[in-house]
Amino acid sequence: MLSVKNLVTTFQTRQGSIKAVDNISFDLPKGSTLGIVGESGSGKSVTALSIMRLIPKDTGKILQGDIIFNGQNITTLTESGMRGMRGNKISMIFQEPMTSLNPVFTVGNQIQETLILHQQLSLQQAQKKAIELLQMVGIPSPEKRIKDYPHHLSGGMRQRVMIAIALACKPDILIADEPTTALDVTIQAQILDLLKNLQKELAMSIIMITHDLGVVAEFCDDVAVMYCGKIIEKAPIHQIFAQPQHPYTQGLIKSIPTFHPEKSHEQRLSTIPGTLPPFHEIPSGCSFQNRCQYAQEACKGLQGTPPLALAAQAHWAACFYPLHPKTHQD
């Protein structure tokens, strides 16, 4: 369904120019869900927004490599040829909904346009779909919250508005960024059974960002993991967490917290030393160098930047001392 090779997104600093995303690869089939992890600031949502052709043009470009879509290269598309797919065969629930919906606008009138403008629905036909979409993602009272404008309505409803809004067109791939931040819990199980049941009913594919692993174990096939910009780790779900082979992955599974009632009161949660390096300072050699327990002397740049290679069956860690490494990737 989509194939992404060796993609570079760079971005123009006070410091020079930065890899936002730096030489990334990644396959999404038909129907599956993969799941992007990383701290803020690695790259997730950039890789997103590269994907949907959204990089600000005055300060950011998508420098090298491929989107296949469906066997057509999304970076050789026109503008205009881009805005037919975005949104119809390729959309986006953006990370936060406040900012994403337009305030002057009712919640119907954002939904309708989509309509409008991907299937030529009338302004009559458009309404009705609209309504049927907000009752499919679980809105009481349709008819009248078409007519209500975004601060109406509470973080959870406006979620899904931009799942409605993403979903009008049926596309066959939904990037969801973080769909799920700022909700409560209860709210987000509601939004990722809502995800799943659409998912089965539309046969879509799914490239689900966040930095939640919890979400990432419930909802994912597939996960990659990012860091400073590349991927670092990428394997099925069941085997990132049963034998995570890289460092960084390690630690963030580790940190996610867990709940012993007769231990509770000893228990300190793990942490990742240090923070993720600003994009002009990554070191040379492994980008995790300095955070890394295990980090030795070829991590510092004497055998260059560690290629992501096969840990074991489908497994794939940038990293020179992974568990079981075999294989370099193309």
Contents of the next structure:
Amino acid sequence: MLSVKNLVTTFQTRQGSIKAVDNISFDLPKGSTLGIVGESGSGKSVTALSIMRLIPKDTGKILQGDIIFNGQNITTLTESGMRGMRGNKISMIFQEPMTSLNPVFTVGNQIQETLILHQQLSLQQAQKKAIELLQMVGIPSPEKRIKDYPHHLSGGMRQRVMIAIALACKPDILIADEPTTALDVTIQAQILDLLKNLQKELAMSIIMITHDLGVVAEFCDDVAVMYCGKIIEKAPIHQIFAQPQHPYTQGLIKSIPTFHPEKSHEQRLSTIPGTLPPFHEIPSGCSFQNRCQYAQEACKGLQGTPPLALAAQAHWAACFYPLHPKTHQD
Amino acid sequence: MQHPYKTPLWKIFLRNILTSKINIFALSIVCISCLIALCAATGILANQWDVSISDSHTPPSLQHICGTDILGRSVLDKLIKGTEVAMSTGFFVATLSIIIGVVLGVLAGYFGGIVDTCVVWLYSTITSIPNIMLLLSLTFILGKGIVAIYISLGVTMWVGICRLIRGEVIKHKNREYILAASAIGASHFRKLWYHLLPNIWHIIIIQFALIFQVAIKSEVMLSYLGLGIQNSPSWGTMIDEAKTELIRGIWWPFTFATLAMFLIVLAFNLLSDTLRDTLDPKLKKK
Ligand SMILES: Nc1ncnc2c1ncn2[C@@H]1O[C@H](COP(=O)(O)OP(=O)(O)OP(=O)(O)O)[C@@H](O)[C@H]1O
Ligand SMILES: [Mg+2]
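Form predicted alone already given; the form predicted in complex with the partner chain follows:
Okay, now the whole complex, with that chain kicking things off.
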């Protein structure tokens, strides 16, 4: 369905050119969900925007790589061809439901727009469809709600509206960039449930971007862990939690708060020491070396950057010393 | 394609106007002035303004409410003719400068880069020349007359709005809703016209009202300096003539012309305040 190959996206900054997305590849089969996790600044949003071809033109560009969608390479598509794709075949929802809706138009108007743009519906048809869509995303009394302005709605409601807009044309792929980060926990769960149900109903693939491994555990089939613009580990969901290969992933999993009242005084939440290095200070060799407790000589650049290699079955990791190596032989 | 958005903001505006006496007053002044100006322009009112109807400098009386000028012409008729000049100046200058300012501001803000550099350079250059000198040289080039005034004021007064619009566009284009519009496949034109502009309409409308009254004042000033209209009365020329009249106790042409200008400028200021209260989305949420 979607396959990204060797994607590199660069930005011009004052410190020179940075690779915000550095040679990443992944596949997204039909109907499946891929989670992309990573710290703030690891390049998750840039990956999403690259697939949408919405990288700001003045500073950024897709340097190389192919994004194959249904057999078509969308990196070479014309701008107008791409416009026909966005919101129609590939949709995206954003982190901030509070600011992603245009404050001066009613939610009805904003849902109708997608339909009018891509499906050439008349205003009446679009209106009817908008009500159906609001119903679909679980907004009560949608006939009244379509006349509301965004500021009349709560954050959770707005995110539902964003989902309605994104799904209006029944896209094949939905990219959700931290769709629940700005919402409180109960609403988060509702939104994730909604997305899951809609995914089944519409048979779409989802790329779920988040920094919350809990969300990934609940929601995704596969996970890609990003660090400094690279995918450093990629595996089916159960495998990554059971046997993380990359020390970074292990650190992420260990830092998930768990609730064990009987052990609470012996077990402190572990954190990964240090912070993500700025892009122009990424060390040669493994980019995680300075924060890694297992780092050895080989990680410091003499053997180059660790490639994303098969560490166990269907389990890829970019580490010279994977934690649970299992080759085909054993 | 049908326009999918209809927001009856004018209804809210009317409600805001009608709930306050001072606003009703301001709106009536503006409407009456427009009406007077239209009637004067079509010759229904004051078409005989240049005919002497009485002795030179007759003070106001029941017969000639505003008195007469040095040639015995009715000051009231001259005021009416002056209203036509003032209102048309306000309208054309505001329209012209809004068009220039908005187009350049939107292009500069939205596209950035070289377009932005050129526009910023252009308005910085214009602001660095003292306004009055720019106006003087423009009227010298274009000659005297009403059209010259429209153009010279129009091409000098767009700077403020351009700067404002550029800033707003830069602010809004990085808002997520514009990105979200890109994500549903909207074109540049659509993003600008349907998504961004409605968010800054209020600024354009408020600026229109403000420029309108500044233009009226500027026309008076230019005419006072003898650079304005030649063969039609204007409030500026009436005030200019008063330089020699006041000392002889002839107060009426000056007083009425000043009063007319005061009223219209006040009315536009009040209206632009109400417009802001109505239209600014930040204030609207209350
Ligand atoms: N428009 C831009 N211009 C320059 N650099 C950018 C731009 N957008 C992103 N970057 C760079 O790309 C890097 C990755 O950013 P990205 O937004 O993808 O992070 P993220 O993983 O989505 O983080 P978060 O969890 O905070 O959303 C950032 O460190 C930033 O420096
Ligand atoms: Mg992000």
